[in-house]
Every structure is written in structure tokens, then in C-alpha cells.
Amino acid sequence: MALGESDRLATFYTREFGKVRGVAKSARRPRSRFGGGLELFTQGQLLFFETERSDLARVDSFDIVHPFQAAREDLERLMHGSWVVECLGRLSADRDPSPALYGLLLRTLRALEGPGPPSRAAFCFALRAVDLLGHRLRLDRCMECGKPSPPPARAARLDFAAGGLVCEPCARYGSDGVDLSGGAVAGLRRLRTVSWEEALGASLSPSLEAEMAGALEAQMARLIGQVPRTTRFRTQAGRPLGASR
């Protein structure tokens, strides 16, 4: 973001320090020292200093590692990828280091350079980031009656209030959360436990796949407290997450 006549105030994920804010003097001007180092998804190398009359730290260098330029070249994997880092961003608490998120970022950012859908790598990082987050739904059974998940041809609900599934006698109208059917369920449970390559290259079809993704869409608008911007402009531009193209 634009700040004052020539600065940039900046956010960066970090793997020791988490996510960190910061003012980067100057970068504005046509001859700054951080040239574009600061552009979207780039990975770099950051120097930054505390100080003490504000929670903003002053950013003295980002000498960039890699670009990811090609997922800001493509609109589809721009969608997707700003997407991503907006939930990131949102639901991250200031300076909280997680190498875990770290890592699934950067294993993102590289799935929406591949050539992989962009909309499955977003899933997929939607799929892990939640439980990283401390957010996991229980999926094996009614967090109501205890029964077992329902079998693929049963629908159930996510209920995000009450912490997972509940299966459809055991529903509230009205309740907090999207209804699944059987199938999403099973994929949802299956795709926690395969790795990372084997969830970006899975089979599914195109309606059992919107289905889930739209599921932790909805997840992440619940917790962030409203539907993210980025999420507004796909639904526009007609790019909705697990639709692949």
C-alpha cells in the first residue's frame, strides 16, 4: 500500500518471525533500493528493525530470492494466488512464526507457477491452512449423535459452530455451515491424508470438487468475519474456487 509521497507500507510471511508489517522508506521513488522486490508473492531475504513508537517495523532491505512472477502474469493464477495470501494475511496473528504455513505457502505459490489448474493449488492450500490455523473440522462423525460420517449416497452439514459434521436427522435449520453430500465428505477425509502432490494431482470430478471448495470458502469467510475482497472479484469474473479451467 501507497504511504505518504513516497513510501510503502508492506506485509510479509515470514518463517521465523511470522507476519510482519512494515514501513518501507522511499520505494516509491523511480530509483528506490528495493526495485521490485516488493511486488506480489515475491520471495526475498528481509532486513527489517523494530521500533518503538510503532507496531510498524522500518524495512531496510528485500533482496528477492524469487519472483513468482508468472503467477501475477496470468489472471486465473493472480485471482487464486491473491486469494490465498489475503486469507493468509487475515487470519495470521501479527508476529506469530508457523514454518508449517510458511512452507504450504511457498509450496502454493510454486503449485500456481506449475502447470496445475490454479483454482486446485488454492484449494489444496485452503484444504491444509485451516488446520494449521487451528481450525479443523471434524469430519468421522456427527457432532451431534456420535454416529458415524454418512456413507456416500447420505448428505450431512458442516456446522462451523459446532466444530464439524452433523449428520442430517441431527441438523438445525438455519445453523451455521454449508450441506455436503456424502461423496465431499469421503473426499474431503481422503484428501487430509494424502500429500501435498498427490492432492494437487488427485482425480475428481469438476461438481464433487466445487462442492468442497466451496465449503472451505465458506469456512474461511465464517472465520474471517466477512467474504474477502478477492473472493468478491473471482465470483465476477466468474473464476470460483475448484472451478477449473
Contents of the next structure:
Amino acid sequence: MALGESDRLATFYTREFGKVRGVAKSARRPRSRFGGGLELFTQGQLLFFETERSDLARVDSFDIVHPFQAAREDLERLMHGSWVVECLGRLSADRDPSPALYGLLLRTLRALEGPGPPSRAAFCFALRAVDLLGHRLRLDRCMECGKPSPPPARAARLDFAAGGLVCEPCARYGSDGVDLSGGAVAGLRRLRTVSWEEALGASLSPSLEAEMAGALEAQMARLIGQVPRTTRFRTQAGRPLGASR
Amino acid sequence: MAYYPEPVARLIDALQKLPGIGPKTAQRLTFFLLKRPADEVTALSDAIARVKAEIVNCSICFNVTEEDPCRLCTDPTRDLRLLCVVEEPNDLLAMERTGQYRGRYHVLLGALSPLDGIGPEDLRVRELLARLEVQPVEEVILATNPNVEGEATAIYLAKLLKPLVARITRIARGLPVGGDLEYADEVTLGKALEGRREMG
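Beyond the form predicted on its own, can we have the form predicted in complex with the partner chain?
The complete assembly is shown below, putting the previous chain first.
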């Protein structure tokens, strides 16, 4: 499809069709009928047409249902929300619907608008998204020897290639994964079983949450095949200008 | 493109690298150029070569210029108390066309974009800080685009510049002149309401 200079390429995540990429004609013009509808995080009703000569749909209209504006107007919320949509966009195929993932995305955006820390919303999204995308890691036993997972005091290795935890004696040096404390293993197991609201409100020490979130970020990066661009942005935005790279 | 003579294939290939130009358009432009008089095509190639050879970024504001510092930075009639921050040189030209702004500029050469991995170190933010330390201003106007990237940039800069500048303002957002309320979406209309002004 020919792309004019005022046209805009947009990616939507829809309940019925999954990821849809399309061209919104003249969307960059100040008086475009799309208005602010094509801004990041906006929930709306999409009307699109398939085109025979392109994989890109032709976007006819996108009427705003909820703009999730608060998630865009705070840098911290924007960073975590962008990480969420980047992971979802890169791990889902075009036209592969998943109502559960769609629901998870909406819940996450609502949480990003709420009073809670945005990092928790992104962490809870990642924890559930890897399951829904079919990449759930086994945390209840060692993937090598089959012994039950370590007690809380013992560390273990989350081996992505093995598909879950590997106990200390079985862990291979340099394998693709991250080391986890017993507390983090227990925390991840617990947060997978509790409700969304309980996971968002669970009391966690900052170091434990950072450890668990780090493991999930590493898994996401492995699934995507590279560190997400939003992670690079977050690293830059979080350090003073002029600090070493 | 084995069926094209080598120079034709080379030009099609080069034109395709330009934004918004696909293989068909590149092909059409190439054959259009082949039909034009030689002096016209030479003038075009000269213009392209000259713009690359003679145009630089101003070392103060980062606008595109033939002489460094640029005319705007050396113009004594400009108001030194005002500094307008824009994303690209094109935005600076748009601001100049209004004829309502007489201060100086700072061009960031981009905008923060989490999804593209463009962070503060990729823009001329460090240079902006250094400039404000040497030459303080009374007001910084953040004139980045009213989209997610522009807003993120404005939020980031407002926080960063707060200790350095007494007044930080953001250009108004809302309805376009000549627009209809009926057709405005709720985000745009909400912004217009937010930025309403007293009359009379």
C-alpha cells in the first residue's frame, strides 16, 4: 500500500483479530479524523479493511473508548507502559487473537493509570504474559534431576533453555538464565497463583521485587531475541546526563 | 534489477533509500529524470551535493545553517530572555512563520521515544543544559510535538530544567483553527478545555 507523507502506520492489539498493523490515511494532518485516537495506549473501536496487495490493513476509523492519558503523561508510567506494549507487540504474531492477552493488556493499562507503582503493573503483566504466550517456566522442581524446588533459603538457577528452575548441583556454568534466591522463587510461585489485584497490591521488599522483575525482563529479552528498546530508554532516562554508558 | 543498465539501477537503488519512496516511485522518478534536460538534472544533483557540503548544524542552537553560529543566534534584535525548544529544524521554521516569537531557539534533533529506544543521550539535551548554564534565560518554551514522544520530551525537560530556569512553559494544545467541536475527539477537546483562557 502506498504510504503518503501525512499517512501513519499504526499497530493495534485487538480482542477479535490479535495484532493488526494498518495505514491510517492523512492521520498526521492537524485536522485528521483520527485526532488523538492513534496515540499510544488508546483503547478504541477499530474499523479496518483488508487490502489485497498488502499485509497492512486500511484503517477507516478508530473511535476512542478510553485514552489512558494518565499513563502517557508521567514519564515513569510511560516507560513501563511502553515496555509492556513493546513486549506484547514483539511476542505476538499478526492476526493471532488471544482474548486473554487482550484482557491482560487492558488490566495493565488500568493499573498504570492507578495510584500504584508502574513498575509493579509491568512486572505483573510480564508474569502473566509469559504464561499466556506459552512460555511458562516450571518453578516447582529441578528441570534436570526432577527434585522438588529448593527450600526458601537455597538459591537456584532459572534456566531459560531448560524451561525452568535448575537446582544448584545441576546448574551449568554459563547456561542461558539468571540466578534466583529462594525468596524470589517462592515469590514468583506465589504471585502466579494469586489474583491480579492481590499481585498488584502484594507487599514485597524492593530488592526482592527487583530480583523477580529482573528475571522476567531477562526472559522477555530472550524471547524477543534482544534487549527491548524500551529497556535501553529506561536505562538512559534513569541516569544523570553525562554519566558513563 | 539485472534488466536495467547499471547507472539506472544505481539511481533507483539510491532513491529508494529516501523516506516515503518505494521501488515503484524510485523507478518512476528515475525515468522522469532521464526525460528531463541535462542542465536541469545537473542543477538537481548540484543542489543535493551542495546542501551536504555547505550546510552544518549551528554549534549553539543546532539549527541547519550555512554559517556557524547561525543568523538567529547572532541576531542582536532577538530577545535573549526567551528560549524555544523544538524537535527539528522544520519546527523552528514553523515557529518563525508565525512571526510572533522573537526569542532564540534550541533544536533537539529528535524527541524521546521509549519504543524506538531514543533516550536523552541521543538528543542535544546535554548541550541545552550547558547553554543555559553559560547564558541563563528567563523563560524556556517547550514547543515539542503534541504526541507521545513530544510530551515525554517536554515532561523530561521540564523536570531537568526546573533548577535552572524561573519559568518553563509548554505551547498550548487543543482545537485547530477552523475546526468543529463536533468532530473533535475527547483527548483533543479535553486539552482545549484544560488550556482555556479568560476573555473580556
